[in-house]
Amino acid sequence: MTSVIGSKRKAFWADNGFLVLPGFFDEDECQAVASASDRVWEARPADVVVDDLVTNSRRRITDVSEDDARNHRFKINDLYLSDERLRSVTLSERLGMVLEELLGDEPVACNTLNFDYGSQQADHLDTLYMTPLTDTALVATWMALEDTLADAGPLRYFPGSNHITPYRFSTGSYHVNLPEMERWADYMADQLDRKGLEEQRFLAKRGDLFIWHALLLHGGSEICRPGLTRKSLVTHFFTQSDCEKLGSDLRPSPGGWWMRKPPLEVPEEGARPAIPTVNAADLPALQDKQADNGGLLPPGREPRVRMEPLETALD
(Lines of atoms letter the chains of each structure in order from A and count residues from 1; the text may use other names and numbers.)
(Lines give C-alpha, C1' and ligand atoms only; values in the text may rest on other atoms or scores of the structure.)
Protein backbone atom coordinates (compact mmCIF):
# COMPACT_ATOMS: atom_id res chain seq x y z
CA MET A 1 0.00 0.00 0.00
CA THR A 2 1.22 3.49 -0.84
CA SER A 3 2.22 5.55 2.18
CA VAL A 4 -0.06 8.48 2.99
CA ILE A 5 2.56 10.43 4.91
CA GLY A 6 5.61 9.40 2.89
CA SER A 7 8.78 7.58 3.88
CA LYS A 8 10.53 10.64 5.34
CA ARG A 9 7.68 11.45 7.69
CA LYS A 10 7.35 7.79 8.65
CA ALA A 11 11.06 7.65 9.54
CA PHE A 12 10.84 10.94 11.45
CA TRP A 13 7.87 9.58 13.44
CA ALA A 14 9.79 6.43 14.35
CA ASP A 15 12.87 8.39 15.42
CA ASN A 16 11.24 11.30 17.24
CA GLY A 17 7.76 10.19 18.31
CA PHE A 18 5.80 13.08 16.80
CA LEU A 19 4.75 14.75 13.56
CA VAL A 20 3.81 18.34 12.78
CA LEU A 21 1.49 18.95 9.81
CA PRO A 22 1.29 22.75 9.35
CA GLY A 23 -2.04 24.21 8.27
CA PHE A 24 -3.70 20.79 8.20
CA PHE A 25 -7.12 22.16 9.22
CA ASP A 26 -8.87 24.84 7.19
CA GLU A 27 -10.64 27.88 8.58
CA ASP A 28 -14.09 26.26 8.56
CA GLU A 29 -12.80 23.28 10.57
CA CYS A 30 -11.07 25.53 13.11
CA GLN A 31 -14.18 27.64 13.51
CA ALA A 32 -16.42 24.58 13.90
CA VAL A 33 -14.36 23.27 16.83
CA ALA A 34 -13.98 26.69 18.47
CA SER A 35 -17.74 27.32 18.16
CA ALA A 36 -18.55 23.96 19.74
CA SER A 37 -16.71 24.99 22.89
CA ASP A 38 -18.41 28.39 22.96
CA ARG A 39 -21.84 26.80 22.58
CA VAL A 40 -21.55 24.50 25.58
CA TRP A 41 -20.48 27.36 27.83
CA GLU A 42 -23.58 29.26 26.72
CA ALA A 43 -26.07 26.35 26.83
CA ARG A 44 -24.53 24.46 29.81
CA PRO A 45 -25.93 21.00 28.86
CA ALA A 46 -26.22 18.68 31.87
CA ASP A 47 -24.27 15.83 30.25
CA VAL A 48 -21.07 17.86 29.70
CA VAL A 49 -18.31 17.37 32.28
CA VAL A 50 -15.43 19.81 32.77
CA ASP A 51 -12.20 19.79 34.75
CA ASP A 52 -11.19 22.90 36.68
CA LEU A 53 -7.44 23.23 36.18
CA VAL A 54 -7.15 25.70 39.06
CA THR A 55 -8.85 23.63 41.77
CA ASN A 56 -8.05 20.25 40.16
CA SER A 57 -11.69 19.19 40.45
CA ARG A 58 -14.25 17.64 38.12
CA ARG A 59 -17.85 18.79 37.84
CA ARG A 60 -20.76 19.10 35.49
CA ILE A 61 -20.71 22.31 33.50
CA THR A 62 -24.12 23.14 34.98
CA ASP A 63 -22.44 23.36 38.41
CA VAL A 64 -19.76 25.87 37.38
CA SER A 65 -20.50 29.32 38.81
CA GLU A 66 -20.27 32.39 36.59
CA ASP A 67 -17.40 33.65 38.75
CA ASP A 68 -15.42 30.42 38.28
CA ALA A 69 -16.21 30.36 34.56
CA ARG A 70 -14.66 33.82 34.21
CA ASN A 71 -11.65 33.36 36.48
CA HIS A 72 -10.61 29.69 36.28
CA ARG A 73 -9.09 27.63 33.50
CA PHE A 74 -11.13 24.63 32.32
CA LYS A 75 -11.00 21.78 29.88
CA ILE A 76 -14.17 20.27 28.44
CA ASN A 77 -14.24 16.48 28.39
CA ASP A 78 -15.55 14.35 25.52
CA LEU A 79 -17.47 16.94 23.55
CA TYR A 80 -17.12 14.57 20.60
CA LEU A 81 -19.94 12.48 22.13
CA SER A 82 -22.56 15.15 21.53
CA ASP A 83 -21.19 17.46 18.83
CA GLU A 84 -21.33 15.83 15.41
CA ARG A 85 -19.45 18.61 13.61
CA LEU A 86 -16.54 18.52 16.08
CA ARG A 87 -16.48 14.75 15.70
CA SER A 88 -16.29 14.99 11.90
CA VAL A 89 -13.31 17.36 12.15
CA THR A 90 -11.35 15.35 14.68
CA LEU A 91 -11.73 12.14 12.66
CA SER A 92 -12.09 13.25 9.06
CA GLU A 93 -11.21 10.80 6.32
CA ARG A 94 -8.01 12.69 5.57
CA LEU A 95 -6.86 12.62 9.18
CA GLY A 96 -8.02 9.04 9.65
CA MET A 97 -5.73 7.83 6.88
CA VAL A 98 -2.73 9.45 8.58
CA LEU A 99 -3.61 7.93 11.96
CA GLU A 100 -4.25 4.51 10.46
CA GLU A 101 -0.77 4.47 8.98
CA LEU A 102 0.81 5.47 12.29
CA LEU A 103 -1.23 2.98 14.33
CA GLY A 104 -1.20 0.15 11.79
CA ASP A 105 -4.94 -0.15 12.38
CA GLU A 106 -8.07 1.95 12.04
CA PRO A 107 -8.28 4.68 14.71
CA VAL A 108 -11.03 4.93 17.32
CA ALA A 109 -11.59 8.34 18.93
CA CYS A 110 -11.98 7.60 22.65
CA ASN A 111 -11.88 11.11 24.14
CA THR A 112 -11.58 14.79 23.33
CA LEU A 113 -10.36 17.67 25.48
CA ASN A 114 -11.20 21.29 24.58
CA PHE A 115 -8.85 23.90 26.06
CA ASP A 116 -9.06 27.70 26.09
CA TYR A 117 -5.81 28.03 28.06
CA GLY A 118 -2.58 26.10 28.45
CA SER A 119 -2.86 23.08 30.73
CA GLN A 120 0.43 23.60 32.63
CA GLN A 121 0.22 19.83 33.09
CA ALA A 122 3.32 18.08 34.42
CA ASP A 123 5.36 16.07 31.94
CA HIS A 124 3.77 12.66 31.42
CA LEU A 125 3.09 9.81 29.03
CA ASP A 126 -0.44 9.25 27.78
CA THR A 127 -0.11 5.55 28.57
CA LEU A 128 -0.26 6.54 32.26
CA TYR A 129 -3.78 7.93 31.98
CA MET A 130 -5.23 6.68 28.67
CA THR A 131 -3.83 3.18 28.95
CA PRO A 132 -4.40 1.07 25.81
CA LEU A 133 -5.04 -2.65 25.86
CA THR A 134 -2.00 -3.22 23.62
CA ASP A 135 1.02 -1.42 25.04
CA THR A 136 1.54 1.32 22.41
CA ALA A 137 -1.77 1.13 20.51
CA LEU A 138 -2.54 4.80 21.16
CA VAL A 139 -1.87 8.12 19.44
CA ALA A 140 -2.97 11.64 20.27
CA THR A 141 -3.56 14.76 18.21
CA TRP A 142 -3.35 18.43 19.16
CA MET A 143 -5.26 20.89 16.97
CA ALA A 144 -4.31 24.56 17.21
CA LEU A 145 -7.36 26.84 17.21
CA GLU A 146 -5.26 30.00 17.37
CA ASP A 147 -1.63 31.06 17.06
CA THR A 148 0.31 30.07 20.20
CA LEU A 149 2.36 32.78 21.88
CA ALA A 150 5.53 31.84 23.77
CA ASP A 151 4.11 33.21 27.06
CA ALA A 152 0.79 31.32 26.76
CA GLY A 153 2.10 27.98 28.08
CA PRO A 154 2.89 26.13 24.83
CA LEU A 155 2.86 22.36 24.54
CA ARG A 156 6.28 21.02 25.55
CA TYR A 157 7.71 17.68 24.50
CA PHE A 158 10.93 15.64 24.39
CA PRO A 159 11.78 14.33 20.90
CA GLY A 160 13.06 10.77 21.00
CA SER A 161 11.56 10.00 24.42
CA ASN A 162 9.40 7.39 22.71
CA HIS A 163 12.50 5.16 22.80
CA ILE A 164 12.69 5.15 26.59
CA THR A 165 11.76 1.71 27.87
CA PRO A 166 8.42 2.28 29.64
CA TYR A 167 8.30 2.06 33.42
CA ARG A 168 6.06 -0.78 34.48
CA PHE A 169 4.39 -0.30 37.84
CA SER A 170 4.25 -2.97 40.55
CA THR A 171 0.74 -3.75 39.30
CA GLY A 172 2.32 -5.07 36.10
CA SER A 173 0.73 -2.29 34.04
CA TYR A 174 1.78 1.03 32.52
CA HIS A 175 -1.40 2.54 34.03
CA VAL A 176 -0.70 5.12 36.73
CA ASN A 177 -0.26 3.87 40.29
CA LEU A 178 -0.15 7.05 42.37
CA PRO A 179 2.05 5.78 45.25
CA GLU A 180 4.78 5.01 42.70
CA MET A 181 4.68 8.25 40.70
CA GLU A 182 7.73 9.73 42.40
CA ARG A 183 9.69 6.64 41.40
CA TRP A 184 8.34 6.95 37.85
CA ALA A 185 9.41 10.61 37.68
CA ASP A 186 12.93 9.78 38.91
CA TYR A 187 13.20 7.02 36.32
CA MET A 188 12.13 9.31 33.47
CA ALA A 189 14.49 12.12 34.58
CA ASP A 190 17.38 9.66 34.67
CA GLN A 191 16.52 8.35 31.21
CA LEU A 192 16.31 11.87 29.75
CA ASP A 193 19.74 12.62 31.18
CA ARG A 194 21.28 9.37 29.95
CA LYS A 195 19.94 9.86 26.43
CA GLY A 196 20.61 13.60 26.32
CA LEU A 197 17.02 14.43 25.37
CA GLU A 198 15.97 18.08 25.51
CA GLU A 199 12.66 19.89 25.71
CA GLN A 200 11.08 21.56 22.71
CA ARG A 201 8.01 23.81 22.61
CA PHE A 202 5.37 23.94 19.90
CA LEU A 203 4.62 27.51 18.82
CA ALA A 204 1.70 26.58 16.63
CA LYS A 205 -0.23 28.52 14.03
CA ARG A 206 -4.02 28.27 13.79
CA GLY A 207 -4.88 25.09 11.90
CA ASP A 208 -1.63 23.26 12.67
CA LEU A 209 -1.77 19.60 13.70
CA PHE A 210 0.64 17.96 16.17
CA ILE A 211 0.48 14.15 16.46
CA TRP A 212 2.34 12.28 19.17
CA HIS A 213 3.28 8.72 19.97
CA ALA A 214 1.91 6.89 23.02
CA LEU A 215 5.33 7.06 24.68
CA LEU A 216 6.30 10.66 23.89
CA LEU A 217 7.00 12.56 27.12
CA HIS A 218 5.10 15.86 27.01
CA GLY A 219 3.30 18.42 29.14
CA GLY A 220 2.15 22.03 29.33
CA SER A 221 4.74 24.72 29.92
CA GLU A 222 4.20 27.59 32.35
CA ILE A 223 1.78 30.38 31.44
CA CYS A 224 4.02 33.43 31.86
CA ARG A 225 1.33 36.01 31.07
CA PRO A 226 -1.91 35.15 32.88
CA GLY A 227 -4.93 35.68 30.70
CA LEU A 228 -3.25 34.65 27.45
CA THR A 229 -5.32 31.98 25.74
CA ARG A 230 -4.03 28.89 23.94
CA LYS A 231 -7.17 27.46 22.36
CA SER A 232 -6.80 23.87 21.21
CA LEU A 233 -8.41 20.46 20.90
CA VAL A 234 -6.71 17.25 22.05
CA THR A 235 -8.02 13.85 20.91
CA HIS A 236 -6.84 10.38 21.92
CA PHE A 237 -7.23 7.35 19.69
CA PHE A 238 -7.18 3.63 20.47
CA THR A 239 -7.10 0.98 17.74
CA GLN A 240 -10.09 -0.78 16.24
CA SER A 241 -8.61 -4.20 17.09
CA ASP A 242 -8.22 -3.37 20.77
CA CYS A 243 -11.68 -1.86 21.00
CA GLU A 244 -13.28 -4.88 19.38
CA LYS A 245 -11.53 -7.18 21.84
CA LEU A 246 -13.03 -5.06 24.61
CA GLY A 247 -16.51 -5.10 23.09
CA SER A 248 -16.57 -1.31 22.84
CA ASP A 249 -19.58 0.38 21.29
CA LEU A 250 -18.09 1.73 18.04
CA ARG A 251 -19.82 4.14 15.70
CA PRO A 252 -18.59 4.91 12.17
CA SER A 253 -16.86 8.16 11.26
CA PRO A 254 -15.34 9.12 7.88
CA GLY A 255 -11.82 8.48 9.17
CA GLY A 256 -12.41 5.50 11.44
CA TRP A 257 -14.64 5.02 14.47
CA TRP A 258 -15.68 6.83 17.60
CA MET A 259 -16.37 5.20 20.94
CA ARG A 260 -19.82 5.71 22.40
CA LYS A 261 -19.60 5.74 26.19
CA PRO A 262 -21.22 7.44 29.18
CA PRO A 263 -20.05 10.91 30.27
CA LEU A 264 -17.29 10.88 32.87
CA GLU A 265 -18.48 10.28 36.41
CA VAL A 266 -18.47 13.25 38.76
CA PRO A 267 -17.92 12.68 42.49
CA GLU A 268 -20.63 13.92 44.80
CA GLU A 269 -18.10 15.58 47.06
CA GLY A 270 -14.43 16.44 47.02
CA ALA A 271 -11.86 16.86 44.28
CA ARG A 272 -10.69 14.46 41.64
CA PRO A 273 -7.59 14.57 39.43
CA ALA A 274 -8.30 16.77 36.43
CA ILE A 275 -6.59 14.31 34.06
CA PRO A 276 -9.13 11.85 32.60
CA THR A 277 -7.89 8.42 33.66
CA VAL A 278 -8.97 5.51 31.49
CA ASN A 279 -7.54 2.02 31.60
CA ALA A 280 -8.73 0.28 28.43
CA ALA A 281 -9.00 -2.99 30.31
CA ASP A 282 -11.72 -1.41 32.50
CA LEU A 283 -13.85 -0.11 29.62
CA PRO A 284 -16.23 -3.10 29.37
CA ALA A 285 -17.33 -2.60 32.99
CA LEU A 286 -17.86 1.11 32.38
CA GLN A 287 -19.89 0.48 29.25
CA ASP A 288 -22.10 -2.04 31.03
CA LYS A 289 -23.58 0.96 32.86
CA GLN A 290 -25.19 2.15 29.64
CA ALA A 291 -28.89 1.37 29.39
CA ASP A 292 -28.68 1.23 25.59
CA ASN A 293 -25.66 -0.44 24.07
CA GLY A 294 -27.22 -0.75 20.62
CA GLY A 295 -25.12 -0.52 17.51
CA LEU A 296 -22.26 -2.72 18.67
CA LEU A 297 -20.25 -3.51 15.56
CA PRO A 298 -19.17 -7.14 15.22
CA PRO A 299 -15.52 -8.21 14.83
CA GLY A 300 -14.34 -9.42 11.46
CA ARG A 301 -16.32 -7.00 9.33
CA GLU A 302 -15.04 -5.91 5.94
CA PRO A 303 -12.63 -2.95 6.02
CA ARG A 304 -14.09 0.38 4.93
CA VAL A 305 -13.53 1.63 1.39
CA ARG A 306 -11.27 4.65 1.45
CA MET A 307 -10.36 7.25 -1.10
CA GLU A 308 -6.89 7.18 -2.66
CA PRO A 309 -4.00 8.39 -0.46
CA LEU A 310 -3.80 12.18 -0.34
CA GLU A 311 -0.01 12.42 -0.57
CA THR A 312 0.01 15.89 -2.11
CA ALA A 313 -2.43 17.22 0.50
CA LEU A 314 0.14 16.63 3.23
CA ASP A 315 2.98 18.51 1.52
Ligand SMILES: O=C(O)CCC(=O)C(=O)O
Second form
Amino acid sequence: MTSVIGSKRKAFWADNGFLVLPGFFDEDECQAVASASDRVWEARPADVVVDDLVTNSRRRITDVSEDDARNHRFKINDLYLSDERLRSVTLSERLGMVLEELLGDEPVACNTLNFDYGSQQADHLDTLYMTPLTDTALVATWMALEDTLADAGPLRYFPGSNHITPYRFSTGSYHVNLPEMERWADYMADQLDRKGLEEQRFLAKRGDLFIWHALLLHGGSEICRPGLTRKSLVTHFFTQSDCEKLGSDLRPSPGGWWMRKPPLEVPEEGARPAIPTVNAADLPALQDKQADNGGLLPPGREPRVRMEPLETALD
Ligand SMILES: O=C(O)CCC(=O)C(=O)O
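Please give the other form, namely the form predicted in complex with the named molecule, since only the form predicted on its own has been shown so far.
What follows is the whole complex; the chain from before opens it.
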Protein backbone atom coordinates (compact mmCIF):
# COMPACT_ATOMS: atom_id res chain seq x y z
CA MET A 1 0.00 0.00 0.00
CA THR A 2 1.29 3.49 -0.84
CA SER A 3 2.14 5.54 2.22
CA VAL A 4 0.04 8.64 2.81
CA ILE A 5 2.31 10.15 5.44
CA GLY A 6 5.66 9.14 3.91
CA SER A 7 8.53 7.17 5.35
CA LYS A 8 10.07 10.06 7.34
CA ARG A 9 6.86 10.81 9.22
CA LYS A 10 6.28 7.13 9.76
CA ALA A 11 9.73 6.73 11.31
CA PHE A 12 9.19 9.85 13.42
CA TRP A 13 5.88 8.44 14.67
CA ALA A 14 7.49 5.12 15.58
CA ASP A 15 10.35 6.85 17.43
CA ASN A 16 8.45 9.63 19.17
CA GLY A 17 4.82 8.57 19.46
CA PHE A 18 3.32 11.70 17.94
CA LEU A 19 2.98 13.65 14.70
CA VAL A 20 2.30 17.31 14.03
CA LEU A 21 0.66 18.24 10.73
CA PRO A 22 0.74 22.05 10.64
CA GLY A 23 -2.24 23.81 9.05
CA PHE A 24 -4.01 20.50 8.37
CA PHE A 25 -7.48 21.98 8.88
CA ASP A 26 -8.72 24.88 6.78
CA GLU A 27 -10.54 27.95 8.03
CA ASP A 28 -13.94 26.52 7.22
CA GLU A 29 -13.25 23.36 9.26
CA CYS A 30 -11.95 25.35 12.25
CA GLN A 31 -14.99 27.58 12.11
CA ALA A 32 -17.37 24.60 11.91
CA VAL A 33 -15.95 22.99 15.06
CA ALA A 34 -15.68 26.24 17.01
CA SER A 35 -19.26 27.16 16.22
CA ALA A 36 -20.53 23.67 17.15
CA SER A 37 -19.32 24.32 20.67
CA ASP A 38 -20.72 27.87 20.78
CA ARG A 39 -24.07 26.57 19.54
CA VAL A 40 -24.54 24.01 22.31
CA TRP A 41 -23.71 26.57 24.97
CA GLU A 42 -26.47 28.72 23.52
CA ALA A 43 -29.10 26.04 22.82
CA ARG A 44 -28.27 23.75 25.79
CA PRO A 45 -29.66 20.52 24.23
CA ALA A 46 -30.76 17.93 26.79
CA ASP A 47 -28.53 15.16 25.41
CA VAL A 48 -25.22 17.02 25.77
CA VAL A 49 -23.09 16.20 28.82
CA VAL A 50 -20.24 18.39 30.06
CA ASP A 51 -17.50 17.98 32.65
CA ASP A 52 -16.83 20.94 34.93
CA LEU A 53 -13.05 21.02 35.17
CA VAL A 54 -13.11 23.29 38.21
CA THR A 55 -15.39 21.17 40.42
CA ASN A 56 -14.53 17.88 38.67
CA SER A 57 -18.21 17.06 38.20
CA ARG A 58 -20.30 15.85 35.29
CA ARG A 59 -23.60 17.48 34.36
CA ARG A 60 -26.08 17.79 31.56
CA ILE A 61 -25.42 21.11 29.85
CA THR A 62 -29.04 22.04 30.63
CA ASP A 63 -28.17 21.88 34.36
CA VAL A 64 -25.18 24.23 34.29
CA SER A 65 -26.03 27.57 35.90
CA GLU A 66 -25.29 30.80 34.03
CA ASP A 67 -22.85 31.67 36.76
CA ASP A 68 -20.88 28.42 36.41
CA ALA A 69 -21.03 28.62 32.60
CA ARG A 70 -19.34 32.04 32.79
CA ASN A 71 -16.82 31.28 35.52
CA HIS A 72 -15.81 27.63 35.19
CA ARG A 73 -13.83 25.72 32.58
CA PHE A 74 -15.63 22.83 30.87
CA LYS A 75 -15.13 20.08 28.39
CA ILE A 76 -18.06 19.08 26.20
CA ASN A 77 -18.32 15.32 25.76
CA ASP A 78 -19.10 13.57 22.51
CA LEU A 79 -20.50 16.35 20.35
CA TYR A 80 -19.68 14.07 17.43
CA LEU A 81 -22.83 12.08 18.30
CA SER A 82 -25.16 14.93 17.39
CA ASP A 83 -23.11 17.22 15.12
CA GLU A 84 -22.66 15.79 11.67
CA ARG A 85 -20.44 18.62 10.46
CA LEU A 86 -18.05 18.18 13.40
CA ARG A 87 -17.93 14.48 12.54
CA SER A 88 -17.06 15.19 8.95
CA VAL A 89 -14.18 17.42 10.05
CA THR A 90 -12.73 15.20 12.74
CA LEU A 91 -12.89 12.16 10.48
CA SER A 92 -12.59 13.62 6.99
CA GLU A 93 -11.43 11.38 4.18
CA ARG A 94 -7.98 13.01 4.29
CA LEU A 95 -7.60 12.49 8.03
CA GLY A 96 -9.01 8.98 7.79
CA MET A 97 -6.22 8.01 5.38
CA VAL A 98 -3.56 9.23 7.83
CA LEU A 99 -5.16 7.48 10.80
CA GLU A 100 -5.67 4.26 8.90
CA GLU A 101 -1.98 4.16 8.15
CA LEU A 102 -1.06 4.77 11.79
CA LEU A 103 -3.55 2.24 13.14
CA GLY A 104 -3.17 -0.36 10.41
CA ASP A 105 -6.96 -0.53 10.30
CA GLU A 106 -9.87 1.80 9.63
CA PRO A 107 -10.40 4.36 12.41
CA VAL A 108 -13.58 4.58 14.50
CA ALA A 109 -14.26 7.90 16.24
CA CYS A 110 -15.45 6.82 19.69
CA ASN A 111 -15.24 10.02 21.74
CA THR A 112 -14.79 13.78 21.24
CA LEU A 113 -13.94 16.51 23.73
CA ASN A 114 -14.37 20.21 22.97
CA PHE A 115 -12.28 22.53 25.13
CA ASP A 116 -12.42 26.32 25.37
CA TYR A 117 -9.61 26.40 27.94
CA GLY A 118 -6.61 24.24 28.78
CA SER A 119 -7.57 21.00 30.53
CA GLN A 120 -4.75 21.03 33.14
CA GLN A 121 -5.29 17.27 33.04
CA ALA A 122 -2.57 15.33 34.84
CA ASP A 123 -0.13 13.36 32.69
CA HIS A 124 -1.65 10.07 31.62
CA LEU A 125 -1.90 7.44 28.91
CA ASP A 126 -5.18 7.15 27.07
CA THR A 127 -5.03 3.37 27.52
CA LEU A 128 -5.92 3.98 31.19
CA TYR A 129 -9.33 5.43 30.35
CA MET A 130 -10.07 4.43 26.76
CA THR A 131 -8.61 0.94 26.98
CA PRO A 132 -8.69 -0.66 23.54
CA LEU A 133 -9.44 -4.32 23.03
CA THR A 134 -6.11 -4.79 21.24
CA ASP A 135 -3.34 -3.38 23.44
CA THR A 136 -2.33 -0.31 21.41
CA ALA A 137 -5.16 -0.06 18.86
CA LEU A 138 -5.96 3.57 19.73
CA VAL A 139 -4.89 7.02 18.53
CA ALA A 140 -6.07 10.50 19.42
CA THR A 141 -6.13 13.74 17.46
CA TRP A 142 -5.86 17.26 18.86
CA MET A 143 -7.17 20.03 16.60
CA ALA A 144 -6.15 23.63 17.34
CA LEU A 145 -9.08 26.02 17.01
CA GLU A 146 -6.87 29.00 17.86
CA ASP A 147 -3.20 29.79 18.41
CA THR A 148 -2.03 28.49 21.80
CA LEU A 149 -0.23 30.98 24.00
CA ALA A 150 2.43 29.64 26.36
CA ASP A 151 0.46 30.83 29.41
CA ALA A 152 -2.79 29.20 28.27
CA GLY A 153 -1.90 25.67 29.48
CA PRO A 154 -0.61 24.06 26.26
CA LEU A 155 -0.86 20.34 25.60
CA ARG A 156 2.27 18.70 27.00
CA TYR A 157 3.79 15.36 26.16
CA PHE A 158 6.91 13.24 26.52
CA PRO A 159 8.38 12.27 23.13
CA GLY A 160 9.50 8.65 23.13
CA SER A 161 7.33 7.66 26.10
CA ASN A 162 5.49 5.34 23.70
CA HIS A 163 8.46 2.98 24.20
CA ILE A 164 7.85 2.61 27.92
CA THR A 165 6.51 -0.89 28.56
CA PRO A 166 3.02 -0.09 29.81
CA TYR A 167 2.16 -0.84 33.40
CA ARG A 168 -0.20 -3.77 33.63
CA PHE A 169 -2.50 -3.56 36.64
CA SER A 170 -3.11 -6.58 38.86
CA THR A 171 -6.39 -7.03 36.98
CA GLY A 172 -4.29 -8.08 33.98
CA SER A 173 -5.28 -4.98 32.02
CA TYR A 174 -3.90 -1.51 31.21
CA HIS A 175 -7.27 -0.14 32.29
CA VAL A 176 -7.14 2.18 35.31
CA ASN A 177 -7.43 0.52 38.70
CA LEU A 178 -7.68 3.40 41.18
CA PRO A 179 -6.04 1.76 44.23
CA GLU A 180 -2.94 1.06 42.12
CA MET A 181 -2.54 4.51 40.59
CA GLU A 182 0.21 5.56 42.96
CA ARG A 183 2.29 2.62 41.80
CA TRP A 184 1.44 3.47 38.20
CA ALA A 185 2.69 7.03 38.75
CA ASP A 186 5.89 5.82 40.44
CA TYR A 187 6.52 3.41 37.61
CA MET A 188 6.04 6.06 34.92
CA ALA A 189 8.21 8.63 36.71
CA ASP A 190 10.98 6.09 37.13
CA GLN A 191 10.78 5.08 33.48
CA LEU A 192 10.99 8.71 32.33
CA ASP A 193 14.14 9.10 34.40
CA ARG A 194 15.73 5.89 33.18
CA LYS A 195 15.08 6.80 29.56
CA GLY A 196 15.95 10.48 30.05
CA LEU A 197 12.67 11.64 28.52
CA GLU A 198 11.75 15.31 28.77
CA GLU A 199 8.48 17.17 28.48
CA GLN A 200 7.63 19.26 25.40
CA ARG A 201 4.69 21.64 24.90
CA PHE A 202 2.64 22.16 21.78
CA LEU A 203 2.41 25.84 20.92
CA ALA A 204 -0.14 25.29 18.20
CA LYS A 205 -1.35 27.57 15.44
CA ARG A 206 -5.03 27.54 14.50
CA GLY A 207 -5.66 24.65 12.12
CA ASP A 208 -2.72 22.53 13.32
CA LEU A 209 -3.21 18.84 13.97
CA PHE A 210 -1.39 16.84 16.65
CA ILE A 211 -1.80 13.06 16.68
CA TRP A 212 -0.67 10.94 19.61
CA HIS A 213 0.01 7.23 20.02
CA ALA A 214 -1.92 5.08 22.53
CA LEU A 215 1.13 4.98 24.81
CA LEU A 216 2.31 8.61 24.61
CA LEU A 217 2.37 10.16 28.09
CA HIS A 218 0.61 13.51 27.84
CA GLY A 219 -1.57 15.99 29.72
CA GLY A 220 -2.56 19.63 29.98
CA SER A 221 0.05 22.00 31.42
CA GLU A 222 -0.77 24.66 33.98
CA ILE A 223 -2.77 27.71 32.92
CA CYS A 224 -0.49 30.53 34.03
CA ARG A 225 -2.81 33.35 32.98
CA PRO A 226 -6.38 32.50 34.07
CA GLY A 227 -8.96 33.54 31.53
CA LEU A 228 -6.78 32.83 28.49
CA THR A 229 -8.65 30.52 26.13
CA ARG A 230 -7.08 27.53 24.34
CA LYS A 231 -9.82 26.24 22.06
CA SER A 232 -9.32 22.72 20.79
CA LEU A 233 -11.02 19.48 19.84
CA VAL A 234 -9.73 16.07 20.98
CA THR A 235 -10.97 12.90 19.28
CA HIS A 236 -10.15 9.34 20.27
CA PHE A 237 -10.21 6.54 17.73
CA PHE A 238 -10.41 2.76 18.10
CA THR A 239 -10.09 0.36 15.18
CA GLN A 240 -12.83 -1.13 13.06
CA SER A 241 -11.86 -4.73 13.81
CA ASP A 242 -11.81 -4.16 17.59
CA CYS A 243 -15.17 -2.37 17.47
CA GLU A 244 -16.70 -5.15 15.44
CA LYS A 245 -15.52 -7.68 18.01
CA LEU A 246 -17.02 -5.50 20.75
CA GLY A 247 -20.32 -5.41 18.86
CA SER A 248 -20.30 -1.60 18.62
CA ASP A 249 -22.85 0.23 16.51
CA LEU A 250 -20.68 1.64 13.70
CA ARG A 251 -21.86 4.32 11.28
CA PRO A 252 -19.97 5.42 8.18
CA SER A 253 -17.99 8.67 8.21
CA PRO A 254 -16.05 10.12 5.24
CA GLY A 255 -12.74 8.82 6.63
CA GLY A 256 -13.87 5.67 8.44
CA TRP A 257 -16.53 5.08 11.08
CA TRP A 258 -18.08 6.67 14.12
CA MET A 259 -19.41 4.80 17.12
CA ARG A 260 -23.03 5.45 17.93
CA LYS A 261 -23.70 5.22 21.67
CA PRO A 262 -25.93 6.88 24.26
CA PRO A 263 -24.77 10.14 25.91
CA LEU A 264 -22.59 9.62 28.99
CA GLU A 265 -24.41 8.85 32.20
CA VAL A 266 -24.60 11.68 34.69
CA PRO A 267 -23.99 10.59 38.28
CA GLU A 268 -26.19 11.69 41.17
CA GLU A 269 -25.53 15.19 42.49
CA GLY A 270 -22.24 15.27 44.39
CA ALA A 271 -20.99 11.89 43.12
CA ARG A 272 -17.73 11.63 41.19
CA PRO A 273 -18.10 11.27 37.44
CA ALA A 274 -17.82 7.71 36.25
CA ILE A 275 -14.77 7.16 34.09
CA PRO A 276 -16.22 6.54 30.62
CA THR A 277 -14.34 3.61 29.22
CA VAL A 278 -14.29 0.36 27.43
CA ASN A 279 -12.82 -1.95 30.04
CA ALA A 280 -10.88 -4.62 28.22
CA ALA A 281 -10.31 -6.41 31.55
CA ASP A 282 -13.91 -7.55 31.38
CA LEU A 283 -13.36 -9.25 28.07
CA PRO A 284 -12.39 -12.92 28.02
CA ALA A 285 -9.45 -12.39 25.66
CA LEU A 286 -7.58 -10.52 28.36
CA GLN A 287 -8.58 -12.40 31.45
CA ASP A 288 -5.81 -14.96 31.34
CA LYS A 289 -2.98 -12.44 30.84
CA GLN A 290 -0.71 -12.33 33.86
CA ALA A 291 0.21 -9.07 35.57
CA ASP A 292 3.78 -8.27 34.58
CA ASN A 293 5.11 -5.06 36.01
CA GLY A 294 8.84 -5.59 35.61
CA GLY A 295 10.76 -2.38 36.27
CA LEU A 296 8.62 -1.09 39.13
CA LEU A 297 10.29 1.20 41.63
CA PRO A 298 12.14 -0.48 44.47
CA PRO A 299 10.10 -0.45 47.71
CA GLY A 300 10.41 2.73 49.73
CA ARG A 301 11.21 5.03 46.79
CA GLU A 302 9.34 8.36 47.00
CA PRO A 303 6.71 9.18 44.35
CA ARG A 304 7.82 11.93 41.97
CA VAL A 305 6.41 15.44 42.32
CA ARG A 306 5.76 15.55 38.59
CA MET A 307 3.15 12.80 38.94
CA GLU A 308 1.36 14.11 41.98
CA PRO A 309 -1.40 15.94 40.13
CA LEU A 310 -2.58 12.66 38.68
CA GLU A 311 -2.91 11.10 42.10
CA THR A 312 -4.77 14.16 43.36
CA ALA A 313 -7.12 14.08 40.40
CA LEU A 314 -7.99 10.48 41.08
CA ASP A 315 -8.37 10.72 44.86
O1 LIG B 1 -5.88 19.00 25.68
C2 LIG B 1 -5.40 18.71 26.75
O3 LIG B 1 -5.05 19.55 27.58
C4 LIG B 1 -5.23 17.27 27.15
C5 LIG B 1 -6.30 16.39 26.59
C6 LIG B 1 -6.05 14.97 26.92
O7 LIG B 1 -5.08 14.64 27.53
C8 LIG B 1 -6.95 13.89 26.50
O9 LIG B 1 -8.06 14.19 26.04
O10 LIG B 1 -6.58 12.71 26.63
